[in-house]
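Taking the form predicted on its own, here's one chain by itself in structure tokens.
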Amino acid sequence: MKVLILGGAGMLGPYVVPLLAPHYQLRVTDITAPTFDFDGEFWEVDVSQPEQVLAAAEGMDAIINLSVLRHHRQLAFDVNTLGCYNMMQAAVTHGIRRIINTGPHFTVTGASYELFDFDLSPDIPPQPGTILYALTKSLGQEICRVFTTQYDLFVQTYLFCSFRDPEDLHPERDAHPFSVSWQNSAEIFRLGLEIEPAKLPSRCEIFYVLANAPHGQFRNDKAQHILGFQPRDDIAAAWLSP
């Protein structure tokens, strides 16, 4: 399988790309080259530029979108929202049916949920709140969903929040009920590439990717039951006092 990775030089790239490289033909893209070695191609691509995304997607079987920009008003919209539109247009043009999108947990569960509720699943009505990052990512997710209602495409979206290193945990700063190790989070991308699209409940599915935690606020059972994700790294030290 030939896989296009958008934003592969970002935060998740150093974990996702090496994990996938032995199993797939990778075309990794970003506005700067990755600082790590991998077996595959690198293309300089700005996801806000439709012609660049279209060219990079040619000949690919799947697309993984790791691109993100958080704080700058125009650039956040260009990357998080317009980037999704360009990705989906490229998928339609080249007949790429398998797309994996990514985002923060508040793409769905913004402050109105996060501050007051618990036992939250990724299938609740989205309420991203007013943070620029959340709004632009939520708009991008809605673009992905609408495309799946009009075309023969399957989108999986993985939502994250706090990434932790199991070897370097600090309860005073790392306690968050929506946490997962970098290494464990990367594993879900291979699961998403392996699952038969017909086994997904719908053409657009959202998954929370997090470790098992005692808080009971967010649920990771959907990722486990549908994709086979196994929360395996013990990061309990992130919320347990020494």
Ligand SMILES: NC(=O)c1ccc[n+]([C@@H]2O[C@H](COP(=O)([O-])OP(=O)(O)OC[C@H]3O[C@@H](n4cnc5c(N)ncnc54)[C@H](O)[C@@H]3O)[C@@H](O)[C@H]2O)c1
Second form
Amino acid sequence: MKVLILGGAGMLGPYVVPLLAPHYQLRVTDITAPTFDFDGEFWEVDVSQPEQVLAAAEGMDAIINLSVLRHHRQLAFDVNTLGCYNMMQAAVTHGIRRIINTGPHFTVTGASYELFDFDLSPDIPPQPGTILYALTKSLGQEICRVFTTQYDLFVQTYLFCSFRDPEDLHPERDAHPFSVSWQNSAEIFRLGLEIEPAKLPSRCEIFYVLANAPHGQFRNDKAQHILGFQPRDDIAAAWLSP
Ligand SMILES: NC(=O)c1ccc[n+]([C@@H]2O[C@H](COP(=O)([O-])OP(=O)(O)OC[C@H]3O[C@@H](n4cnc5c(N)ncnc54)[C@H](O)[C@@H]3O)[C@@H](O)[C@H]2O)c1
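Give me the form predicted in complex with the ligand now, not the form predicted on its own.
Following is the full complex, with the preceding chain placed first.
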């Protein structure tokens, strides 16, 4: 399978790319070259530029979108929202049916959910709030969803919040109620590339990707049951430490 990765040179890229590289023919793209060890195909692609995304998607079987820009008003919209539009247009043009999008958990559970103390799932009514990052990413997500109502393709969206490094744990930070290790999070992309479309409940599905946590504020059971995601991190140790 040939897989296009958009925004593959960022923080998550160094975990996702090496994990996928032995199994797929990757075309990694970003606005800057990867600084991690990768000797495969790399293209400079700005997701806000439709013709660049279209060219990069030619001949691909799947697209993974890791690109993000968080704070600049114009650029955040160009990358997080228009980037999704350009990705979906490219998918339609080239007949690519498998798309994996990513974002922060608060595209669904924004500020108004902060005081909910347990059982938040990715399928509750989304309320991203007004943070630019959340809003522009949630608009991108909505664009993906609308494309799935019009075209025979399917989009999985993986949402993350706090990443941790099991080799370098800081209990005060790593006990965040929605966290996962970089290594464990990368595994879900392999599962998403392998799942048969018919096993997805619909053409547009959102998954929370996080470790099992003692408090259960956020749920990861959907990723486990549908994709076979195995939460491997021991977050309880961080949670219970003084
Ligand atoms: N890192 C985190 O703590 C975190 C937390 C929650 C969710 N996420 C989500 O995970 C995904 C990956 O995030 P990350 O941590 O790797 O982010 P990152 O900030 O490292 O950015 C990813 C890549 O996007 C690229 N990018 C920026 N503008 C671009 C453009 N115009 N065209 C193409 N690429 C562009 C950057 O160069 C970068 O390499 C994103 O969807 C993000 O929202 C990350």
